[in-house]
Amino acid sequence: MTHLFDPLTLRGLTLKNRIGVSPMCMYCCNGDGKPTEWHMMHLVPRAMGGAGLTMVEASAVTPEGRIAPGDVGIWGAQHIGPHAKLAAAIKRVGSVPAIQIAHAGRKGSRGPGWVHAPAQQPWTALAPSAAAFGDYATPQAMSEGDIAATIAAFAAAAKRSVAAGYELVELHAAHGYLLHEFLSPLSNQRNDSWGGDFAGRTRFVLECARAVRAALPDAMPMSVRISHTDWVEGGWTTEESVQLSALLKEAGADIIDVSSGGLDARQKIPLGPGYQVPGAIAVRQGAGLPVAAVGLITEPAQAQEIIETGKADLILLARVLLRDPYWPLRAAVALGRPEAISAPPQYERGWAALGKVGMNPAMGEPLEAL
């Protein structure tokens, strides 16, 4: 029986358990794309809380690839240093540092997530076609040159991610952003070799995946996040996601992070506990590679059942970790595996009453060097 607190090996990387901090956009940079103190305060407690993997939010591969001016970026050498401090701090407290690299496409040039309005100093968003998302500004259809430059930008961002000390890179091809826009016939209206049929619509994602894979060390795993369905008739489907995932496996992907939606405002998502898990099951069974499950997974027993029954290999959590950064520690106790997880020695008294939680002395080392 596979347990939530069993290790997971992807290429040359082994996670201590099957819990990860999902990338969550914070919109808290200062317009330059550099991670700030906020990102340190946001992510390090969740890494310290016991997650085996901690993934930094969608980091733009170009300035125009940002959702909003406050987005994290990794489009230049100036970003490596701040990212390196963040990655080192995550690793110091016992979690594997990872990063999601992204391009917003037609969903760019906006204010922060809590302000539903255009950016105060807007820029021209790029997309496969000049088709707007809802009431957003109409994007510019990408030329062959734009496409080639963006693929190169993903590869360059992957190299900077390695230089910064991240140990897993995820390619963001979900939630209606650029790579997802190429996949869906609702947003990709091209009639050239980058659109049309399944082969044309998947070409950009596969080219980006191959370029990123080539930029990473052989032992370093690559994840790809997909929306397994648009939840809109005539859009991208779960069946197509299975086909794409098999091709991504050939392109060097080691795990598929299965989410859904985000491309079309007409979507009707059947929200409920574990509502994304059926997509993960379909991809895992149909494409034959590990998957991460997301979507209203909130209880330890629920997460354990998903892993134990082979529905997914990794659980990525977001909102529940905003409410409780120490959810993994509580889950270890609840599932009878307190010895499988470590708390900082400074917290020993607090956790001793809940069970025999291990202590990690390395967490007590000073962070001045960071």
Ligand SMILES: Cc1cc2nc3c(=O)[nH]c(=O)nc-3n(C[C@H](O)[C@H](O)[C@H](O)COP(=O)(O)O)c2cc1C
The other form holds:
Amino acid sequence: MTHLFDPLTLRGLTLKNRIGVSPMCMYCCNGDGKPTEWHMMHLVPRAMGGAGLTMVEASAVTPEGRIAPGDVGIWGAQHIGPHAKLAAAIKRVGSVPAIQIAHAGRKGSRGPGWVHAPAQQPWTALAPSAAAFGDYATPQAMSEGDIAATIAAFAAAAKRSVAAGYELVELHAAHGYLLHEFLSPLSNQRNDSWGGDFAGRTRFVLECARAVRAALPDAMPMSVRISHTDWVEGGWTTEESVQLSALLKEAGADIIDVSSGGLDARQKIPLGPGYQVPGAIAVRQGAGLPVAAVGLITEPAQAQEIIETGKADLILLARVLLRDPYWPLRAAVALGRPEAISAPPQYERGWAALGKVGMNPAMGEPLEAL
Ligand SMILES: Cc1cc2nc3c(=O)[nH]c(=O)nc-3n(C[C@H](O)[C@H](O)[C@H](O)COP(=O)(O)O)c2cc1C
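What about the form predicted in complex with the ligand, after the form predicted alone?
Below: every chain and molecule of the assembly, starting with the one above.
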């Protein structure tokens, strides 16, 4: 029986446990896409909290592919250096650094997540069709040239991610952003070979996946985050997600990260504990590849049940880790596996009271060297 604190191997990568920090946009770059001090302060404690995988937020593959001007980017050589510092810091505290690469599509050109307004200096967002999301600005439909350039941008971003030291790359094809917009008939109204039937609507995602796969070393795993359903009548469905996931497996995906929604403001999401897990089960069983479950997973026993019953292979956590970066350490103690996890020796007196914890080597890089 698999345990939450058993390792997970994907290609040449082994995670020490099955808990990952889900990507979370922070909207705090200075307009240039370069990760900042805040990203260190945000991610390192969560990596140190015991998660086997720590995924950097949606990082834009082109400047116009940002949600907001403060988004992290990976569209140029100038991004490699700061990302490398972030990846190294995550690794130094015992977690595997990963990055989600993304294009916001018609949900771009906005203010930061907590400001429900357009960007102060808006740009024209690109999308499969000139169809707006809710009350957002109408995007420009992508030309063949835009499509080819965007696929190339994903591949180049993947190469830069490798250069920066990330050990897993996730393609963001969920939450109503560009890749998801191609998948759903609600946002893709094209009548060329990039739209229409299932084969047309999935073509862009599959071509991006193949291009990213080709840019990664063979030993490096690729994840794809999907929204398994739009939760809207006439939208993208779980059955289509299963079919797509089988094709993504052929295209070289090693794990599907199963989320949902975000494409259409009319969505009715049945929120509750583990509400997206049924999508993960469907993909795992139907497409026959590992899956990550995410969404309102908050309790150690709940996460353990999902893993031990084979509903998913990896658990990604977002909001609960904003409340408690040390959730994985607590979970290891609660589930009787404290030896599976380590706290830094500097923190031993804090954690010794909860159980026997392992040790990481002390860290002493002078700040000026970082
Ligand atoms: C502050 C914040 C930022 C987020 N940014 C991203 C993102 O960059 N990429 C993404 O795929 N999901 C993003 N999400 C969604 C989370 O990764 C996760 O899927 C969602 O919050 C559900 O998990 P939870 O119930 O554990 O929070 C974000 C969520 C939060 C709370």
